[in-house]
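Let's start with one chain on its own, the form predicted on its own, as structure tokens.
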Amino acid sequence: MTTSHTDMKVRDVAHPMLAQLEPEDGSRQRAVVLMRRILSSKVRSQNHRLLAETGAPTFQARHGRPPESLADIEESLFDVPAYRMWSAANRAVQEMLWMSVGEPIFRDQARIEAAAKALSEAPDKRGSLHLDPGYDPSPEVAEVDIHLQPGGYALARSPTDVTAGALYETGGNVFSFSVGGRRDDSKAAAISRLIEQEYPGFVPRRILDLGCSAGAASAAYAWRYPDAEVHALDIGAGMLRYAHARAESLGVAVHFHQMDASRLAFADASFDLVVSHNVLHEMSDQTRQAMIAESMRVLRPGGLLIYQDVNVRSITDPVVKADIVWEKHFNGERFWLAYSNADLCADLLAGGFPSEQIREHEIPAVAGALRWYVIAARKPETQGTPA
């Protein structure tokens, strides 16, 4: 049995682990959304003019040649006072985003943790949570406050802490609304729609969500495919406690695991569908390639790999590409440029997927104006094994 992607539970749903907002909390968050939109549409859009009028002539005078490389463009832009002002303001607003989200979460922390604990320990719970006390989270993720999230994805300050997940979900919502996302959007719904269009008749029995963060997509797959067994993993205990309780509050069964996507503790050929959402740009080339190899290993013959991520890989404009470098330097996105420049088709080919089975897509979000990058591949069938 399946349900329409339009009926799927989406990211901005009510559940007990969401912080209870005072009126001023909502006002601050709406102000952050507005300021981010102004900085993007009214200020960032002037970067081409600033480069042409001031940045490039200054670079030419200093070096005796026009700016050519991405590093040249970056240097030229930072020669412009207005660009430096935008840079400082953009960083400040991102910090304000986390203050607007974090204050109500920390104020409401005791109630949030109690609600998560009750859901996770309920006798009628549907899914499960598997934490590894000896696990050492991958430093390339754990040591960075990605997009400045306080404490990063691996934050876990106590045996009941769920702060990382609470920050991720609410912070992600505020950020998405500021760049054109919608409350009724769902990345999992967009991928489910793609599966319907590109692989008609494919209905997964076991699903693995790599880098699940707060579990919004994991829960959505469990809703979309109620007869499937859904597993999800991430590196942080606090993130996973939150994700598990969130799924339980929504009445769906998801089995959460603390492990690296590049070192999966699952048997060979044990999943029909392996997915990831916005994970590719958070890892090094080596980790990504190991994740692809592991995805290939755990897929059943005829199974699907589908990785979705931010749609920046087709950018060729050097000024817009400089924004990607800015994210790397000032927003905790250390692998943003590596993802943008990676040859992902070659990576999947090296991971064992046949070239004729590898497909790249640019797909629309279910709601709003955003578009996503997707790379998908199907594992070859073997004789006598059903798809």
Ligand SMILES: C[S@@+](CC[C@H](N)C(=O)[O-])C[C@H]1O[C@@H](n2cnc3c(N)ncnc32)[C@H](O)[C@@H]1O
The other form holds:
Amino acid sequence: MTTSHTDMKVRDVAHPMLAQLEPEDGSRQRAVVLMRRILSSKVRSQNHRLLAETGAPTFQARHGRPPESLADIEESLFDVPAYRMWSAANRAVQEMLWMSVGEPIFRDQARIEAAAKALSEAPDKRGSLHLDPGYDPSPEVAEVDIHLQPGGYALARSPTDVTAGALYETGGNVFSFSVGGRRDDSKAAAISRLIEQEYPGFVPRRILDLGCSAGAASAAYAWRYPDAEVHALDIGAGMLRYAHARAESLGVAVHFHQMDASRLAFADASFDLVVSHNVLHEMSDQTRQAMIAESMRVLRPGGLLIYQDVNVRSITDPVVKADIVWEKHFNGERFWLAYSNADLCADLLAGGFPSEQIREHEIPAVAGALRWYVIAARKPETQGTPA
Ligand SMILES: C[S@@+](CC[C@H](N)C(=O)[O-])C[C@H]1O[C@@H](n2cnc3c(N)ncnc32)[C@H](O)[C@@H]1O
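Okay, that is the form predicted on its own; can I get the form predicted in complex with the named molecule now?
In what comes next, the whole complex appears, and the chain from above leads the way.
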């Protein structure tokens, strides 16, 4: 049994771990959204003109040749005062975003933690939470505050702390210009639709969501495939406590695990569907390749791997690509450029997926203008005989 992508609402469901906002909190968050909108559309669209009129001539005068490489373009853009102004404002707005999201969460922290604890310990809970006190989160994710989230994904300041999840969920809603908060989890919805179209009749009985954060997609899969057993993992105890309580509050069963996506503690051939959402762009080449090998190992023959991520891999315009470098230098997105340049088909081939099974897609979000990159592959039914 599956639930259609039109009749469910997961991400917009109010639950008790959302901070209670004062009117000023809402104003501040709306102001941040507005500033982000202006900076990322109206101001950013001037970059080509700034490069042509000022950046490139300055570079030419300094080096005796026009800017060619991505590093040249970056240097040229930073020669333009208006670009430096945009850069500083963009960084400042990202910091303001976290202040506008963090203040109500920290103010309401005791109530949020108590609500999460009650949900996680409820006698009628449906899913489970498996924290590993011996797990030391990989420094490649834990030592950087990716997109400046305070404390990063691994933040866990006490045995009941859920702040990382609270920040991630509300930050995501504000970051996505407030559209995400009033909507179904659009990533899981888009992937369920892709499965219906590309793999008709495929109904997974065991699903694994790698790098689940606050569990929005994990909960959505549990809703969409009510007969499936859904497992999800991430690196931080604070994130996972929140994700588990959130899923319980939505009435869906998800089993959350503190585990590295590149070292899975699950049995061989134990999942029908392995998914990841927006995780590829946050890991090194080595971690990604290990995650692919582990996904292959835990998939049953005929099982399906689907990784979805941001749609920056098709960008060839060097001025737009300079934005990716900016993310790396100023927004804690240290692997954004590596992801945009990676040969993911070659990685899946090296991980044992046959080339005829590997498909790349660019798919629209279920609502809004966003488009996603997706790479999918089916594990052969038998070794040497593709499904
Ligand atoms: C951008 S978030 C995406 C979260 C969620 N899938 C979504 O789409 O809302 C990336 C998540 O991947 C997790 N992650 C990154 N590297 C990981 C690894 N090696 N093992 C497990 N999780 C990882 C991070 O901790 C973070 O929570």
